[in-house]
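Single chain ahead, written as structure tokens, the form predicted on its own.
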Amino acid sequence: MFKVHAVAAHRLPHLLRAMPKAELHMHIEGSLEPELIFALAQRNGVKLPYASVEALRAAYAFTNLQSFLDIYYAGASVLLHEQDFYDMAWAYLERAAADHVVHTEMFFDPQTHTERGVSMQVVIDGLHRACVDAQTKLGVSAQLILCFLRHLSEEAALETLEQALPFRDKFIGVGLDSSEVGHPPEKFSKVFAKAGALGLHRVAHAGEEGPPAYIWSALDVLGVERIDHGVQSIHDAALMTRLAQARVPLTVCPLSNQKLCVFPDLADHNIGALLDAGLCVTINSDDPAYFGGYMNENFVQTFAATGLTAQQAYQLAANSFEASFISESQRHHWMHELKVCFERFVEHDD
């Protein structure tokens, strides 16, 4: 284990800052500032039910998952062109960039998309020639993972599935999000089965406000490869033993908890208590325009609030890396950076 040495209180935000990381957890379509929203509607002649950016932003006062879930699908009313959907992902990878992300597995939600008549080619395609693009010029790794509604039926999202198989050198995995109390898991347990034949990877929102349950089922029945948010694991001891043994990872969004209040305090949130029970826990964004944060907000807000150490820091980035689905050689060298990045801050420290 890399041993980082103790790093005085007012530089730790700027560590945090500066050290590489990769997302695991984001919503493309959660990162669409009203900014955007607005801008776009415009483009497009959509009308929207808000007569300005800062009534938008106010109507950000989420009471629980539902009614984010509400205004987020009203604001992706303005993508219909395949030019929308470079311009949202481009907008969140400068972002990113800026954030030293340097590796990012974004989801993407086709049916919201969809359903409104937009075919699966427009939302790929724009999304896809933002990652390119972002590799190219701004020295991030990009890869997108299709996620499938649970509000809507598995016959729904076996159809989506289909209708993304001509362009699925252009996705890397599948996931499953939306409204998740009462939407258990295994309720998709079909179209996860397909997705792993096909060589898919596959990953799945449980235990964020949905009970420990519905991790084992994640687990067991889906055969995900990680856990997006997981929080709620902290209440079954054979699971915490499992998902540490196992070394699931957790892509765990604190800022986004917060909001939805599955912890009203920050100071609250378990991250400590996870990674203290040795799961491969990570810090992640979710949907960073409506939950007042990007990465290195979370990171720094989190770190503020919990008391986390610069050793705990090392732990997330490092488990980011191991927990991404990027090939080894890319690992072992960001693994290096990281490395690089801590000793040279501690040197400068002293």
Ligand code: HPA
Given for the second form:
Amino acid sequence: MFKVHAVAAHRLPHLLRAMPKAELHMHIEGSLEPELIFALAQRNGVKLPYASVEALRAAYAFTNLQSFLDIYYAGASVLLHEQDFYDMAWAYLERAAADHVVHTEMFFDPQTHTERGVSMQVVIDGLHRACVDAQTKLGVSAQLILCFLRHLSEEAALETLEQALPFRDKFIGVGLDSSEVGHPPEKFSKVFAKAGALGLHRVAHAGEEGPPAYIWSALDVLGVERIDHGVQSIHDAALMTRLAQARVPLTVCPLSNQKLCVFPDLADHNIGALLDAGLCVTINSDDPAYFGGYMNENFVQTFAATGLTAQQAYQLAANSFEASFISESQRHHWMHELKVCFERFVEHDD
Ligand code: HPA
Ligand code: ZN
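Okay, that's the form predicted on its own, but what's the structure of the form predicted together with ligand HPA?
Expanding to the full complex; the earlier chain stays at the top.
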């Protein structure tokens, strides 16, 4: 194990910001800032139920997941053309690069758009063009994961996968998001089996608000490689052992959990306990425009509130590369860069 020297508390935020990291749980539609929502509404002649940027931002007082999703789907209604999807993704990728995110796997919700008459091709082409530009212009590798909306039927998910197949080379996997409670993973067993047979990676939101049983079925019925959120696993000792032994990654989103009242006080977040239990935990921003911060804000606020250490900062960044769907050579490269970053930081300690 790479041993990290203690770092003075006032210098830790700098290290958190500077270290290379991968983001594995963010919804690209959740990166739409109110200013961009209004700009796109004007460009496309879409009428919004909010009078101003300030009025929209003032509505971001969430009490649970559903109260957020209602506003999140309304915000996405301004996206109509390929350029809109490009502009949204590009804005996020520039912010990610500024936070030293070197690799990102972005969720997108095609059903939110195809249900409004926007074609699958418009959605995927716009997002993918931004991913290509991120590599050449920002040095950030960016991939797409197609999410099924779990409040809709499995038939709708199967139809969505079918529509996306002509663009199979532009996304690397499938996920499951939207309203969790009452929509268990096993509802989507057929579509995940089909995605697996196609060689797509599989992930699913489970144990954000839902019970540990949903994490078990995401693993055993859907065959997922990662669990998105998964913080409720703490209530099931046998599940914790399984996750630790199999190194199943949890893509945890601390500011999201705070804003959606999963942990109303960030100081009470269980990320330290999950790390102490040996789980492959990562930190991510989920819906950064709605939850008050991108990657570095999530790191800095979580460390300040919970007292995580520099050793745990290294572990979280290392976990993000271990958990990501990059090649072995890329993983090797970024693990080396991560160590170099920490060694340089200690050398310049006073
Ligand atoms: N949970 C479930 N669905 C979502 C989320 C989330 O945090 N963000 C966007 N869709
Ligand atoms: Zn999410």
